[in-house]
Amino acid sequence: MRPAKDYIVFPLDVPSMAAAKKYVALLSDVVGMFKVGLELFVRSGPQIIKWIKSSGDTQVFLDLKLHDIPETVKRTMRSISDLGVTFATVHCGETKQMLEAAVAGSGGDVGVLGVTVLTSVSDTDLHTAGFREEFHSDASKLVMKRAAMAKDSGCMGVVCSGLEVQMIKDAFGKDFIGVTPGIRPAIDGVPDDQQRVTTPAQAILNGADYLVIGRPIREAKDPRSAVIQITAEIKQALKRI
């Protein structure tokens, strides 16, 4: 069984490596991964990534969410892949052609994930934005379609939220990867604009394999304690697996 801790992703959801450093050097032996988002890699590029894998063990999530003719996704997920780092996003809209690209790019050597539909987003959301009412009127039925365009692409899994987890592990099996965003903890009470969210205990019940976990730690008076407290949560879910 792996240890409670890989199951952690803390997204370094910060304006400057200065502060992206701080943070890693506070929980780099708590976490498992660190997730390296749009905002971070503008202002520090694959320097962040290189201070990172230097720095210990921990896995780097960069988190991209590639979006963009086939040709430039392949050639862009050809060159993240010599970044080293574990995964790599890229959206299910549009095209499946979009993620057999990124797929190619990857050479193998970083894992993709499909991005399904953003734990920020509501059915109202999916409405306004001209989807039919089938999707709109149960966002998971969107996000099942987006896997399944993920899985028969190649990627080796996709994000969502805990929420839908457990149907794209029984639908697709237990090896297609399920990272989750959207993830609260039973005694946050951290006001966000998160939509579709879980507790951790939750989502590992559901069959997660990675929680991504940002607010309720990074904005926590003792960011160390809280991932601790997350920490025992998972643990209680895993023995009842």
The other form holds:
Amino acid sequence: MRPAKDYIVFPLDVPSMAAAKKYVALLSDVVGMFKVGLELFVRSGPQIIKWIKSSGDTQVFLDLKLHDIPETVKRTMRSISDLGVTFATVHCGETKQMLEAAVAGSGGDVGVLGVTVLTSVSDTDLHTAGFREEFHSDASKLVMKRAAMAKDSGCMGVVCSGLEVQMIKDAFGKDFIGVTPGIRPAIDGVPDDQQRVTTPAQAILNGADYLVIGRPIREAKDPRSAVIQITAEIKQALKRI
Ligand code: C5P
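Condition change, the form predicted alone to the form predicted together with cytidine-5'-monophosphate:
Every component of the complex follows; first up is the chain already shown.
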């Protein structure tokens, strides 16, 4: 069984390399992976990835959520594959060709994850965006459709809500990776802009392989002890599966 801490992905959603380094130093022995997103990557470029990797035995998830024509996605994923990151993301919201291009560009050197429907999106948002009733009345239907596209395109897994990960595992097999953001420990109670949320324990019980947990850690009075509490919750949940 994997250690509980390895399930935790901490997003470095900070505006500077100095702030990112502070969190890496504080948390690298208690989380499994750091996620670098657009905000930090635009500031620091690949340097921050090199720095994180050289600072210890830590994995990096580059979350740029690519969304472009297939050729551009393929070429970008090829550049990403040189960086030594474990996972990189591409949106599932366009075409299957775009996902196939991401997988082709990765050359098998980085795990491509398809972003199904952002956990900040609600059924009402889907209605407003013009989706027909089948999809806006139940976001999980759209998530499943997009996860099927990701699976068929050769993606290693998907990013989805902890509410949907069980359906995805049932449909596409336990080796198809499920990464779940939108995690809110029960004691926090504040979903921020997230809509389709679960607790860490629920996400684990539903089969999540990785939990992206940002604000509940970053905004805690003591981020390190928040991680330790969450890890204890994950450990308990792992005993039940
Ligand atoms: O826990 P918190 O809400 O702060 O997590 C925010 C992080 O999760 C951001 O880095 C955001 O990019 C990521 N995220 C994601 N996929 C989603 C929703 C959020 O990767 N569907």
